[in-house]
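A single chain, nothing else alongside it, follows as structure tokens in the form predicted on its own.
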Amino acid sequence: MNSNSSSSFQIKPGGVISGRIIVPGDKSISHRALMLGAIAEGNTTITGFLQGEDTLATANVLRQMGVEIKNDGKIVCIKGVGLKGLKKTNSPIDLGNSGTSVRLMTGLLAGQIFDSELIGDKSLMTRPMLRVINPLRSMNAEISCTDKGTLPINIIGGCKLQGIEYELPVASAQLKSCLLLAGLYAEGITTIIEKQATRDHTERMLSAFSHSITRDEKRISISKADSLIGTDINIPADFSSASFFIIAAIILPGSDVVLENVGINPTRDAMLKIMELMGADIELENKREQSGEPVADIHIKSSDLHGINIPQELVPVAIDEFPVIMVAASCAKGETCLSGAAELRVKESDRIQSMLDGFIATGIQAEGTEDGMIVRESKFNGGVVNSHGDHRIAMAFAIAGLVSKETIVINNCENVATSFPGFVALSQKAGMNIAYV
């Protein structure tokens, strides 16, 4: 067991998940609101901002580039510097563990007049970056990374970006958003073609900041911007964070919970479709729109699940939720097959292997494939799991502990704070027997 009292979780089985729960604000939208607010004219006020390590890293580097950002823990106020108002930092731009930050910031910085160097923590320094670097080079950016295609990324300022037409080789909202941000600075039109729909938070938020994009079926186009206009942004609860409580309520007998004000953007909510195909009792209540994003209260009751072949068209949209979806699969009758999810191997950890390691350690019948996993109905026996420093692996096995025969201990959970600060306290309030050890 890890001797660091703040880095390991212990979950004892049993309990009931009940009541009304509010999870923290959406991480993806928080990043985008910060970046667009920083380069807008005038003031931007953000409510519902995720106070997590990843988003705070984005705020910190924007401050280093001369943006005034006030954050009282509830409301974030940004005094925008305009499209050309960012300044060169005195040291490399350190984005910690945040893949979203580094990929989006690379697109934003490609259009600046100053040089930049982007770095991150040990995990982020190993993650693939050529997917954003290569198309930016096609836009005339002068940009480089290591021979392995990883951080540090070095950008030479002052290049005159040119719009391109680019088909995404993988379904990646981070890549799409990187190119849209670069497109704000590029001459002509930048058009992105996506074969499979990905998160469209950037497109929605650009409209909120008074610079609309055009969409024609699978083609998304953006023109060079003269200015963005500051605005008020109200961020809904993060669907990916809500997913852990959704699965907890489904698999824990007697549970009945409502998750309030959750973003149900159709480019994010495929997990709900997958769970309904597996037999889950889920109802969306009080549907509405908030700052251009659809939101609802999600009502979940414990359910008997059955295994399925997960439809491949749903896989890219549910990519972040698969660790906890596969926990639910172990509780479903029969066999659940996931394929087409090779992207899981290049997240904060190799999530296919990390989940498989945890399943083996706790008694679940599962096997990994090159691009997915097969999970068979089985029972968690308890044991010790290594999260490999991956926040979603840690939280997924915390949910597994609810239906385990014995206690589950999860080590290396420090990075949960990157996306879900207060996870343990909120889980305890909801009825889980979880503690730091």
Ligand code: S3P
Given for the second form:
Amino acid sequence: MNSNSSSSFQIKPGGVISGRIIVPGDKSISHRALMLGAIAEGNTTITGFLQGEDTLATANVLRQMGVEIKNDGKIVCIKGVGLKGLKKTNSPIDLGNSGTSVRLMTGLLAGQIFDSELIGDKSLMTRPMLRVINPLRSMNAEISCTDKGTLPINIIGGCKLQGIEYELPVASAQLKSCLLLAGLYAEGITTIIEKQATRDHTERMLSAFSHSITRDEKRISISKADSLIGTDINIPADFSSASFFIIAAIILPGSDVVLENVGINPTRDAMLKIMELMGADIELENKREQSGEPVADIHIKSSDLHGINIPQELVPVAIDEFPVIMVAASCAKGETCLSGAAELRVKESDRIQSMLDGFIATGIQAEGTEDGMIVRESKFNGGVVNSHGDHRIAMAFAIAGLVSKETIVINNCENVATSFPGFVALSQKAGMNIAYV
Ligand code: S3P
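And the form predicted in complex with this ligand, for comparison with the form predicted on its own?
The next block holds the full complex; its first chain is the one shown before.
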């Protein structure tokens, strides 16, 4: 634990966001690079890896399963053990706060010859797991969890997985990726039908590891793999981490900032579309491709916003950005309505309730609905907010502090380190008046 790990943030209003900022590497891509590198043949070298608690939890668990992973803080080198080379751990596999790690790892472990038990922290132990367990059972996996559908998950090894055709009942990239990883071990073809697009990093990365999937509109198919081949992966900056500075620059008058080398995968960047619909001035510069992922420098100037009804098809592809989008909505003329976002209730916290609690504490006019929220133009008065241990709630209210009448203090911010180590220092560099208290 570092000395700031149990601290609160204090943000004073004002300033401008300016300069050129590089946020840490993409969390989703970092998890996938570790997992595929571990089960590939030969070496994988990762640059741009997110040195966050979630991705380090994935790395540690893979080490416990016998994979040699060297991490000097800049470059990660993995000696792949092959599809059948992972080993049983001596103790339960603890994935901390990370939903992505536990759901993807469950798919990977369902195909192994040994038994596994997966656990996590207080938040992860309450999150829904039947969404992965049910389809894995249809693939012939022997797998169980609590009666409430939560961790611990127990997997009996040695089951012969069978490919299935499965329509995703929730728009979830974690579920899709879990089944793709199990599909590497399943006889025949595993086909996933995705009604609404979700992030496609697993599909892209599988082809970088020489195992292609096929995509026919909404049907994604993967065949059993003989091997994956290790490769070099250069990970772009995380769009979800960049989103806090994007919104900060939009709502703070006089701001003009460039976020460098950010992943703009079209299954991730819908927040830009939402902000443009609300009137934001955003330019993508120097567009290019890096390890199979589209990347750009994002140039933002402060803009006047107006409220909108957020199009429902954009919800799954902006899912992690809603806490900070809702902060922007409070600065927009009129009313902004979010619906079709019930998944927000089962993230690291119930993000609809956590945002509402923070809005009530700081004077914003907002109403919660079963699957979303209505936010009306209003001014943050300042006050004390509980992040509920949710990294994205903590960072969203840090941005709110910039446009507040008085100081905002956010408690329980330690989990910011799961996705964005160095958030406070980088925010100070960008022009925010933020400190630990
Ligand atoms: C993720 C998928 C999303 C997202 C999470 C990361 C991933 O979850 O909220 O932060 O890396 O696959 P769902 O797929 O459950 O919506």
